[in-house]
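The form predicted alone is given below as one chain in structure tokens.
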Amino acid sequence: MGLDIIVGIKWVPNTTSVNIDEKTGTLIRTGVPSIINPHDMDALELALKMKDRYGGTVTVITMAPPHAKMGLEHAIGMGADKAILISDKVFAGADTLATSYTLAKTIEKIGRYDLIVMGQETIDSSTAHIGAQLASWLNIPYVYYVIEAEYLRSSHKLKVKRLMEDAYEIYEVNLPALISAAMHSQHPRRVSLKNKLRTKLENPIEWWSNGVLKLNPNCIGLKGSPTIVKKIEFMPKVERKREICPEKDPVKAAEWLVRKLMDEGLLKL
């Protein structure tokens, strides 16, 4: 018997420059191209490696706007068996608590699973909260910063190797469990045409709205988020100064640059 693995991914803005809604403190995603969170690709690859080795299934879930279906198609193209897009206007504006609650209820509805694999953190918030919160909702053990995982079939346990700043740690945990893949620990495989065609021929992606999950509106989305953004400090726009060094000699050019930096108060000798 193989492992039934669930992988959580996030659909994030593909940019380092994001706009914030000053009233809600949430990201404005309209008009911004998005991608699968790069660190979640480590989680997906780790899950697929385990499927290749031990058999079983990989189901990918994400709570996101409808266009995140493109990300799920990519996950199917890499080898995931099926995917669930959790999408509804009532889920919008969720903080990590409301997000993890919604994901937990989704997993409970999926039913049987052996392992949940998450990325270490996301590039749009970097809180690294979701994995721990999700495991807490589900009351299962979790280990962060995992770089290797071995299924101990005889005892139905997972042996994991996790990366610390200056050491490795080895753990054995009972299943079901949740692990967070360390960033940059895997090399995500390419999408195959055969797998990509499955998204068109087999329709392996399901769309779950709150009509499916039937969650209390006061526990999800912005209403279910206790995190309050009291104030957002926006960086003022600073006009860039452009000056061309007139000196051709490298030594004189360096002296000119040092004088300019000192005049601007950026360098003190």
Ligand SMILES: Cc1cc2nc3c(=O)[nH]c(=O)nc-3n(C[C@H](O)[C@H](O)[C@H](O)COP(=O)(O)OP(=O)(O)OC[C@H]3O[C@@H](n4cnc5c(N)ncnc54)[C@H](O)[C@@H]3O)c2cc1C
Contents of the next structure:
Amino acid sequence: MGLDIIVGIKWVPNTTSVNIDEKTGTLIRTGVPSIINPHDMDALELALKMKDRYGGTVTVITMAPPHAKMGLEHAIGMGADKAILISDKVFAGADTLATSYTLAKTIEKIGRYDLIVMGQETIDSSTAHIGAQLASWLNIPYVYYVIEAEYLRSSHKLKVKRLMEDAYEIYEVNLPALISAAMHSQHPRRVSLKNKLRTKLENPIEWWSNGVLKLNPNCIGLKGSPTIVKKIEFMPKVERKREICPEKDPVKAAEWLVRKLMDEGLLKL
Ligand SMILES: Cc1cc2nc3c(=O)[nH]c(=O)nc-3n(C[C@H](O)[C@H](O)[C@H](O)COP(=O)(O)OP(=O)(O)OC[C@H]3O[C@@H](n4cnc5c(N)ncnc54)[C@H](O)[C@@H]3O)c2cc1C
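Same protein, the form predicted in complex with the ligand this time rather than the form predicted alone?
Full complex below, order starting with the chain above.
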């Protein structure tokens, strides 16, 4: 028997094109394209590698607005078997507690699983709370910053290697467990046409509203969120010094650039 793996991905605004409303201090999301949180691509790749090696299934879940279906289609295109879009107006405004609770209840409803793989953190909120909170709701072990994972079939355990600042740590954990993939630890594969066609032919994406999950409205969304962001006091301003290199000759231009960087104290020879 293989491993049944669940991967959590977040559909995030592409932060390279996000601006902040100076008056309200909130993100201006309108018209901003969204992407799969880049660090979740490491999680998905790690899970797909394990499926390739040990067999089993990969199910991707996301709690997000309906347009996140595009992200799930991408995940199916990479090789995930199935995806669940947890989407309902009552889930909106969730802080990390309400988000992790909703994800935990979704996973309980999925039922059987051996492993959950998450990203290290997101690029839009970056709390890195969700993995730890989710493991706590589900009462399973949690190991973060994982770069490699090996399934020990005879003992039904997972051997994981995790990256610390100046060392690697090796753990053996009982399954089911939750791991988060260290950022930039994998090389996410491309979407294949064969897999992409499955999104059209096999309907592998399910939509679960609260009509399906039947969660208490006081425990989800804004109502279930004890964290209140009252105000953002400080918005850093990035001021750029622009200077155009006057040199046309590439060697002289390089010398000019090196001199400038040394003058600014950014380069020492
Ligand atoms: C008071 C308050 C109100 C908020 N209101 C909103 C709001 O209205 N809209 C909004 O978009 N955000 C809102 N947020 C942000 C929201 O709390 C976070 O987006 C969310 O809880 C996830 O936290 P994070 O991004 O820090 O995830 P992290 O903990 O950094 O993520 C770790 C990993 O968990 C997984 N993960 C994270 N989120 C999801 C998800 N949704 N589905 C599946 N897997 C996931 C991914 O694998 C990710 O790499 C609010 C936050 C607060 C405090």
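Numbering follows the first chain given and starts at 1. Nothing here was measured: the structure is a model prediction, and the numbers come from that model. Note that the rigid core is defined as the largest set of C-alphas that superpose within 1.5 Å between two forms.
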For this session: After lining up the core, report the Cα displacement of R259 between the two forms in Å, one decimal place.
Result: 16.7
